[in-house]
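This document starts with one chain, in the form predicted alone, laid out as structure tokens.
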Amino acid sequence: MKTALYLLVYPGLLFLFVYSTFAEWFDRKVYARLQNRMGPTHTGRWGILQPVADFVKLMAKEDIVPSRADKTLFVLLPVVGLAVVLTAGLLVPVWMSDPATPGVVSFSGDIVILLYLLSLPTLIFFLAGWASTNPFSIIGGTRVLTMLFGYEVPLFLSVLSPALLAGSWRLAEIAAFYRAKPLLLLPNLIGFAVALIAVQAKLERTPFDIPHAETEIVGGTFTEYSGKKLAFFRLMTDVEMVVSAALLAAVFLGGFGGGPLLGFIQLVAKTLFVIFLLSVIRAVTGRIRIDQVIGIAWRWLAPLAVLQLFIVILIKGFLR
């Protein structure tokens, strides 16, 4: 019973899917009240179901495929993807009042799964743009695997940095060691400012969003998605949004402990709390060219995360 209800209910495909929505409407207001805009008002109370109208509409709208396109990858991809995030889901140790039993999905090593699962949406929106046979598509996965190359390696170094220090590779385990030692988040300062510029990135956020810059190349990578297919693409990077925000909240906020309703309540105020920063970055810059994304990762974001991976050495050589 508790499996059938962490896979579909709590934190599975419906959790998920409400939180995931909730949190994009949350993302747009955060936007748009940094411009002096209103953001969504009128669909639900203060506009809280905008994300939901917008996916049911383009649910019901036509779903075209190009008669160029390779029908296989292009109808599959948006499936496989939206499925990839989900399973990340599973992973983030949501009930974890005791770090030996955190949840259904959890063992070690558990953190280097998250990260590939949420490697692996970028892979599926470069073949997507290959699929479609469309120029401003294939220029828009292009954009997206050279990106790749740029704030992967910096994510990971300044993610697993923490879970050196805790000397672990299970993200429950790495959570309850901040939990209990709380004065140790502060070394990670570095890592979590790293981490949290590379996530945005990796959501081709501004100013990262040069894969499907629309006064470029029309929509980039989805170019050519329509109905059913680009909303599954929609709510597939509102979900790894919400679970890249969660892995952020466990390595770098002490997770979610102290019981189901205790770890829900610090689930949501934690993630919100690192969409609100990603909102932040979104609104107060514009967007740049992808050498310069390139050069940001390699001169910036690499040597701050060897830096926090050495200050991470440092301290556990110490505290030994």
Contents of the next structure:
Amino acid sequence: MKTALYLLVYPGLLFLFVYSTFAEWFDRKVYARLQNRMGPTHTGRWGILQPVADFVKLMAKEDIVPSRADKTLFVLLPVVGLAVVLTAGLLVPVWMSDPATPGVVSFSGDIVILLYLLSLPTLIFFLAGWASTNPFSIIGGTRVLTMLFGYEVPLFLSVLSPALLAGSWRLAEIAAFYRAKPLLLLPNLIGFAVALIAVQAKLERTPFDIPHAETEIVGGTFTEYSGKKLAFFRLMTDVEMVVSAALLAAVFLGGFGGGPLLGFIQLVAKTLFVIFLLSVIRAVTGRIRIDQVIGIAWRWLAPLAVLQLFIVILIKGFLR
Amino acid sequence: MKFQIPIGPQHPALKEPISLRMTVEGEVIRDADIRLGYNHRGLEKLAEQKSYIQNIYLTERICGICSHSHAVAFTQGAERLLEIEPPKRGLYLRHLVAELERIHSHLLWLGVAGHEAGFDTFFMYTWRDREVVMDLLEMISGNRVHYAINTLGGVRRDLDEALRKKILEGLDVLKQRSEYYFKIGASEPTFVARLAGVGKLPRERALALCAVGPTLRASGIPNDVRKDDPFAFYGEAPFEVATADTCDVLGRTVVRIKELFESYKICGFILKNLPSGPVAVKAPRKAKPGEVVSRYEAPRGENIHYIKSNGTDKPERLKVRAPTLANYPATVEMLRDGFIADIPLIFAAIDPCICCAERTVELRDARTGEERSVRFSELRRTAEERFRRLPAQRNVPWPF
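So that was the form predicted alone. Now I'd like the form predicted together with its partner chain, please.
Let us now look at the entire complex, which starts with that chain.
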């Protein structure tokens, strides 16, 4: 019973669906207000149901599989992708956040599994582009992979260094450690900045929306996708955004402790804060070129992440 | 691995249909090929069937952005053929609208450049402020896009004191905003990183390929019809030709923003020195046989109209050379050896107005390359037949 509740309601399917659509609305609204626009206003109060309406509309649209595409892959990928990010969502330490009792979804090493599950969508986007056999999709797919080589290492380094300081590979324990010593969050600020930028790149948002740069390669990876499959991919991106934000909140912002209700409030507040930062980055930058992404990632992000690692090691030495 | 990607005839980067065939190797463009003829409207032929006064409104519809510049080029030519001289106040008002149009066109371009570079916030901001100048144009002429203010021998509407004040106020707002855009365009790091060094067109190549307008001026050549061959009052108006010597898209952006400031200066000069008197003189209906070439510096570059008259009230021939057409050869040169990511920026940097430049179509068999001329009815029948058969042959290969 409890497992079913966990899988289907919170933080499983239902919660992730509702919250990710809300997060998309929030992101769109912030983005629009920063651009002097209104953003969604029509569906629901303040347009809050607009992402749901978009999802329903896409589900009802005609679904086309290009005759030259690899049909099995083409059809399977959106479903697998959604399943992957939803699974990743289960690992976010919300419900069973008691550090003393490890469970199926909270165990030593779950931070690595979560990072791994968050890398899979990139591979899925690449395969989706490749399976479409459209020149724009193929270029989009290769751009997805090229970018992966840039941001993945800084992301891993910066997310794992707070874990090193906490001395644990388990998200719930890391969060509990920082809740006990909140001042130790401050040395991780560089890592937080690096991780924010890397997550922005992972989510393919401006200035890293290169794989589906509309004015260059039309829809990029998603050029051939329509209807239900596109709806799944869009939902997948939203869930990925929520899960990544929750990961950053758990690692850098002290997690979501204090019982179910307080934990829920903290989850919403902290993830929305991260998403707000991501929206601001999206609004104030233009798209850069793929070679510039790699340049920035290895010239700035990776050294900064290593610097963060050094700081953590030094602090660990002093604390002992 | 080399392969072709088709940018157009339908593509999100293009606002109008044109076909750019890019041969790419990875992310690098190896060769570029431009094909026109998707938007041919037969305007020149239509002009031969309309009187001079009707043709003003026809030429205005050549372009949806620099509509006034085509109308001015035509009206200037027609006035010379009809041997009339518009009164000074009429001329001042005509070019007040022209400069306001330049402002709106350049602000529009800035937004488009931002959008092509994926910097949508810049796009939203510039287009919001463009509304200020659009409102001014609407107050002066009654229309936002096709102002229809020209007539043979002057302009159709006068300006009163209240409106004059409003325009000056609007210009102040715009000047302030443009300074902000100059700061962003020249200093926002992601934006500048995308523009600098992209689409190089060296000075000699720009001259050899006959580039015009901001594209040419960004290569360091101060070429401007308003300065080189002053018409109306441009000989006495205080303005400078904006140039840049970086020869890239950043230079073209800087030139356009500088031109905004020059246009504000010219508008200020016009409003301060507006002479009194009538705004138009009466024009005869028929022109003596003769021919005339009229040049005008449109926001996109030099706009040339050639008019030939045969003694009736209709021109025998009207030939329009829109600035975009002159910039195509240079565009191919700029695209070569660039990145795929830079295609929309480089192409947008000439500020293409594709329907302006569509003068002829050539029908060519896709497989044999053979040229044909067909009647329109025949062409239509062929197309209908082809699309009726289409479902049967879904997997037709790319014919080239």
